[in-house]
Amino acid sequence: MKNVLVVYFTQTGQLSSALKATLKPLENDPGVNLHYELVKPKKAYPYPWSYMEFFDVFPENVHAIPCELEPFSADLHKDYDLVVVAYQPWFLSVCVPINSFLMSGDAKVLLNGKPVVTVIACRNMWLNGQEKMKKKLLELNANLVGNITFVDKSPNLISLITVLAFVLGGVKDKFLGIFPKYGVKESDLEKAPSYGNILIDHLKSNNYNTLQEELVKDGAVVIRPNLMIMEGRGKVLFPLYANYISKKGASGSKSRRTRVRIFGIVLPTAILILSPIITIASRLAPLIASKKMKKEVIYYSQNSLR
């Protein structure tokens, strides 16, 4: 009997949706015994956030604050032999609640000397989100073994515009009618199974050497050149944008109201504004700077830490 914990948070649904599609073979096989452990913070996140809420958690979670969690269900001395960590980047960063697990005592038990698979659900920008937990599972002792990632395919303008509907609204279908629903797509659900059929042959072999490669011939990682530019972007100054609001005020202060509200407008005003510039750059980019572009592509694909 192979033993596999599932660490996961989730808000709307959309993360659990994909989840359960890519573990259903894992799920169907009497060989495989899963876990499943909803990551659960003691003051819970709000869904549909208000403007002020969505915009007030980044400071935190690009520093790397961590949120007091409830307790754990999983057998701490139980030997796993994988274990799935499923996340959703805010910000381009590990949300909150799941680096807050892993900045917990539990995750130093359940991690240590553990291959892991990490599923990532969100809007379109991850890279910076998933080095981030590159970095935390190396200092874990953990093996990181696999990533699959489900995004919504939209145009970034497009997605940027359904994304705010639906985290601030609470919608969930055509925005005014005309804006396509937000999220992972159905087709992309309906494909998930297949990245567990590779999973479940590599957890029964307990060798995942190849896992990845085969991931990604498979289509679970698909990396798109004018995000991974605008992410470049966007990690050297999240930082000081979350320095800038931090100096008013810890989480929630009136003090610093003021600074949120004016990120609240900067972001998706840059956004809007450098985008097509950016995307139009990296159309140029292959011809400029080929090579360094497919070595980026290629480094993002795998699972090594530079």
Ligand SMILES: Cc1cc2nc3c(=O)[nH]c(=O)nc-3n(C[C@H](O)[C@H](O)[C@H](O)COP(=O)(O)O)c2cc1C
Second form
Amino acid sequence: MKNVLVVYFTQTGQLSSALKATLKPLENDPGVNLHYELVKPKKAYPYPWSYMEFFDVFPENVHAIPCELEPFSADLHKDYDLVVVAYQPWFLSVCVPINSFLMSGDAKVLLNGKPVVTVIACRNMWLNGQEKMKKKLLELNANLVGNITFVDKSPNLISLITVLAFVLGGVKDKFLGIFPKYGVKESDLEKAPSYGNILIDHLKSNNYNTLQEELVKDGAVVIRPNLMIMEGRGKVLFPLYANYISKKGASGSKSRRTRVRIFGIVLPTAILILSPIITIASRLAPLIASKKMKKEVIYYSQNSLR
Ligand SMILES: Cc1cc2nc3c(=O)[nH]c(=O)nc-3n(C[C@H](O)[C@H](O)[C@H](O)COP(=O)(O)O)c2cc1C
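One more: the block was the form predicted alone; return the form predicted in complex with the ligand.
What follows is the entire complex, opening with the chain shown before.
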């Protein structure tokens, strides 16, 4: 019997549907025992978010400040064969609830020496969050052996509008009746069990050497150069702006409201302006720096840390 621990967080169920579709082959296999563990912050994050709540979470999220979690139900003494960690990036970093788990004493016990597969379901920007995940897993002496991603495949500006309607307005259907539904498409969920089928072979043989290569070949990781360039900008600027807000006060404090509000205007505006420019630049980039771009795509498709 193979024992698999699945640690995950979700607010609206977007991630859990992708996760459960992926793990269906494991679920259906009598030789595999799955334990799902939903990470629950003691103070639940709101859904839908108010404008201030949403942007106020940014500094602490970027600075990786943990929140308090409800106790785990998983057996800390069980020798799991594999741990799946499923999460969303928030503001290009691992979301607070999952980061809080990674910083907990439980994670030290549960992940020590274990093979780990990450599953991400998000809008479209997960590269920097996954770099932080890789670093945390190394610190925990865990071995990242696979990464499976689900993204909203709409153009960046369209999903910027639909994600804001989704998280701030609670719009789960077509925004204004004309925009596509936010999130992971039904067709991607139908494809998801094929990643589970790949994973199960490696779980059974306890050899993960070629897992990521096979997952990438099967489409589990698709990297768009324009988004990669865009994330590169955000990665540099976000910590600076997070510091700028934090200097004015702690999470939720009145004294930093103006700065949070400005960030809430500047961020979508910057994406609106930069997105078309970067898309054009990314089309030219392969002509100017084709080797570098290819190297970057290969780097982000695999699991070691530079
Ligand atoms: C505070 C916050 C920040 C987010 N930041 C990002 C981001 O940086 N990149 C991204 O691709 N998606 C981002 N998203 C979208 C989430 O990844 C995810 O798609 C959405 O929250 C729904 O997931 P869930 O219902 O499974 O929690 C963000 C969502 C929230 C709530």
